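Just one chain is shown here, as structure tokens, and it is the form predicted on its own.
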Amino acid sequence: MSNFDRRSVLKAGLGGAALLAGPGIVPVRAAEWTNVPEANASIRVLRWKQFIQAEFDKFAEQTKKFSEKTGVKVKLEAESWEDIRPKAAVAANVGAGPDLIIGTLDDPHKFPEKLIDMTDVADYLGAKYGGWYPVAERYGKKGNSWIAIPQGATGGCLNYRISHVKAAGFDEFPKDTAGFLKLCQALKKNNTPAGFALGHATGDANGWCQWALWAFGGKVVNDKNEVVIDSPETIAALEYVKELYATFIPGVLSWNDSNNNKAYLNGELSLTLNGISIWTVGKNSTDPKQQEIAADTNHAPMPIGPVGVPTEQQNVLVAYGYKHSKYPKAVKEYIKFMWDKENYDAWEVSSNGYVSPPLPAYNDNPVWTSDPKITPFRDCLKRSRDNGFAGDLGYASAAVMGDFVVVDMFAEAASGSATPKQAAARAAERAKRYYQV
């Protein structure tokens, strides 16, 4: 059981509001709050689908909650990151839909004309509660305009076995990369094997893939925005990535973003990246193997590569509303209301840590500390960089995310469908595409 309750919560909630910017923290002026929801305003939101049903649930409670305390009715709908992404370019497209979609990354940088200013949301959120940590700037804002409010991350940390890795011959995770492969290796040897994806799931392979390419120093595009995939760095990082995939279970270059936490679960695998959401489902099992799989299981960050700094990338999750919407002022009453940190508490108790917060204010939830396995997830934006780096977010970025270019480059370099140097000549072009229009 949590050692937390509602009460302390709340305690943290109180000193929320008190605590000063940190370093990195884009502090804010402080601003007040004076929107009215329209008249009989009745608003659909669209959400990213749960993985740990509780989650859903408290998120679907304090919905209704709003709607009582404002009068504003809140059709709650939910579907996969994959189904979302079309359908926020749908509504963009024909002016006609949600009117606010919560999705992943830099998607609202495709249509920033079509959405709703956010600046007053933003502004008030970032000055009631220190700042936001400047990954999450970079995802909200359009220039000097916000078009989205992130909400965090779905935190994606290493999900290990514990005896597994101590039988491997570890007794503590590797913390860079020659270390990390050396562990998979073993790994494998004991038929206890990694796994990580390589199809196109959103969270999963986006998040491990723009790890691998930025930690030996490769990235898609430079600080002018020039494709600079096709590189000695981005070389050196497919082939670490090819003798990794040596290791790992067969299938992964057909997994989603399920595949893993089914196979894990399953006793199959002993390393992947992943949310909390594998440890949380074990936990709360009925399965007695589940159960004791979870009392296994502990999390790291990722590696450090050559480069010598942190290079995650987070399925950072985002807020946006359309101007279609007939009620674009109760668009933002939601977000701020959800956004509260109140109401963000107990939704964050209620997913166990599963979204890792976007203002350093947050960070103050016992939940965080209820349980060391589920602290490495309160820090994942701190590690973060933006999928558009070191280029701007844009249509390109976005868009380049959304094709799976960089974790298509890696499986045809991990499989040998394509020579490294090859894979990252298409990735180039592919690239190209996007950036040179």
Given for the second form:
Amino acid sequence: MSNFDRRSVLKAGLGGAALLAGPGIVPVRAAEWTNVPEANASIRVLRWKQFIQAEFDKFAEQTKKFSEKTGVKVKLEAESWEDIRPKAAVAANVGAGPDLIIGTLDDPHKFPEKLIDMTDVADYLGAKYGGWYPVAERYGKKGNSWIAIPQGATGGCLNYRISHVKAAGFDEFPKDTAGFLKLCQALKKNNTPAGFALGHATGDANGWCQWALWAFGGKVVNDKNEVVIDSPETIAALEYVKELYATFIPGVLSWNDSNNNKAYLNGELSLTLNGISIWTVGKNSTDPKQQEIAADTNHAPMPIGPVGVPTEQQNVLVAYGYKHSKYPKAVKEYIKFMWDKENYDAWEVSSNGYVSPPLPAYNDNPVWTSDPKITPFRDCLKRSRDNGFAGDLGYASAAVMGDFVVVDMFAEAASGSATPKQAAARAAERAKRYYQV
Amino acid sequence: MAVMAEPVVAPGRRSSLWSRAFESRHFLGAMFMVPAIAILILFLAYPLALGFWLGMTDTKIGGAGRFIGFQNFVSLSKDSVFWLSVFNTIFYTVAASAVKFAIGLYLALLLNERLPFKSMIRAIVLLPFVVPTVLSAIAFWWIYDSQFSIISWVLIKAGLITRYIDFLGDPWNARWSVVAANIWRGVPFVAITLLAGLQTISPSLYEAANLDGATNMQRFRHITLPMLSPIIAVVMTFSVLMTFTDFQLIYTITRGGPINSTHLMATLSFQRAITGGNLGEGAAISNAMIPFLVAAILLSFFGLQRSRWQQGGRD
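Alt. form predicted in complex with its partner chain, vs. the form predicted on its own above:
What follows is the entire complex, opening with the chain shown before.
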């Protein structure tokens, strides 16, 4: 009896109801929401800075609607998502600052005890819209409680020039790592090379390096959080990337997150990993050259490696409220409003599919099929693993990523400054410093 | 000697201890110092002490942390990236400071001469110092861009090279590139301060030397350099301190890459503490900078204490 708490009873009840509802015996009860924001509430929201202006404008418009509807005043601010991390850290440490932050990845897992329990909002949205993607749940949940609400991911896909890939002899974009390497080699031969960031680029470099590591079965830690990166699978991934690197445009070792956008839109790149922003910016540009590049651009998911399943790492956006907020109920109300399908869909349309949704129920938004070039971004969270894979999210996973352990390992091996074996051993030594704590 | 008037006490009332204390010159003096001491403690001593304390703890972001003694330092001593950052910091400081001194002194000597448009030239020399660091860092980031570098473009157009220079993608190229950016930014400070020092040297010394038939080099070696020594000591101490603790230029241009080859101790400290979430280790890295900084200050301090050195003599 002692194991029975409100949540387990509720779960059992919902499970039973779902079973009965399946064959149409009882109607499914709509998820209930009984939260009432505090009187005269006023909250400060800090979110990631827009890459697509229409997206932010719509977000601000929805926020205004929320204030009109609830009377809760919202001060909306935006910062580059790389700058949000320090601010979030400081807010957690000093107990002051924004009430709600929409940041990235496992940041909330670094200070879970400072955050508002979002379980009721997550359960409400999950129940109403048919459940979250597993990776979204991994980012949102700490133990049995939700500490953050996933907003989606600034989906990363391969951005490629259709004509250049065709000229390289590929009518269809390769779906496996072997074909991908051949494509990159052919692009290089045609003097229309690929390029992937290998500098300290938080989004792009971590994104494709983690993909490469996982595609060959390598991982930083196992499910017991033991460091296992120094493995034959990692060496295989490093050997593969070394071959890939030889086909890249020169200079990728210095690239940060914006270099590939610039090079691609200048016509110097044929293939890179990026969000939908390159295409959107090109499409909306007044420069005919950029328009032409956008028209010749298409997107594809990252190829599947020998492990046989998608192994992408996506920049997942997460919203987390602080306990220091005087208005936690208003914070939750805001999330509930902004994540509500009607509002979320309208915002998604304005963003032109910039954010891949965290709830599969949001996939029916017409924006995803309005142009086939947008569709690959729809399922980013379906194909993604969390950056702590295969262990837990938390201080160590964040630190390993923040310290660019995996990126540096690939950069060392690819550039020849270390052999793959040396690079893997060094990465293991660095990762152990975080995971042994 | 000033004579203080006896305090007038209202009949029937004894002066309180508080008002009597304010009649004491010593007490009053101490009270006047309180604001200054409070500011020093609050904004200088407390952050430093907190930094020391954090470096001795395993504090993570959002957590309280516990005292672990020198464990962070032991852990850092086995960390190859930390040692690389120490090497990078020393290299960056020595290379940039030496060149800044040479160019700064040269410019100061030049600006001390009778030149046409001297005021305008002085203003131009000061420009790099006026531009906010982040803006100049972004400018250098573009100048060094692997695809859009203006330097590479000009050299290719001039037929001197055939492919773009990989300024920031090669470890040694990247180190020298950030050193060059720091030099550009730091030269005005050295030049203008040394110029101020040059203008304090009495022209009569040079006149006397001229009468004795001294050459330009002899005048520089036996008058300018010795008379300028105290100001050189101060300027270079500041220059070394600012270069050693540089953060913005590196963080904006390279973020410590490629493969950590431009990580300075300051940038690594930030990366470990804020991005990585390990405040304790980040603070320990910052604390590890202190011995180097103290050594630089002591060198200058003891140098300035030596009266013969101040007067241009040798010990």
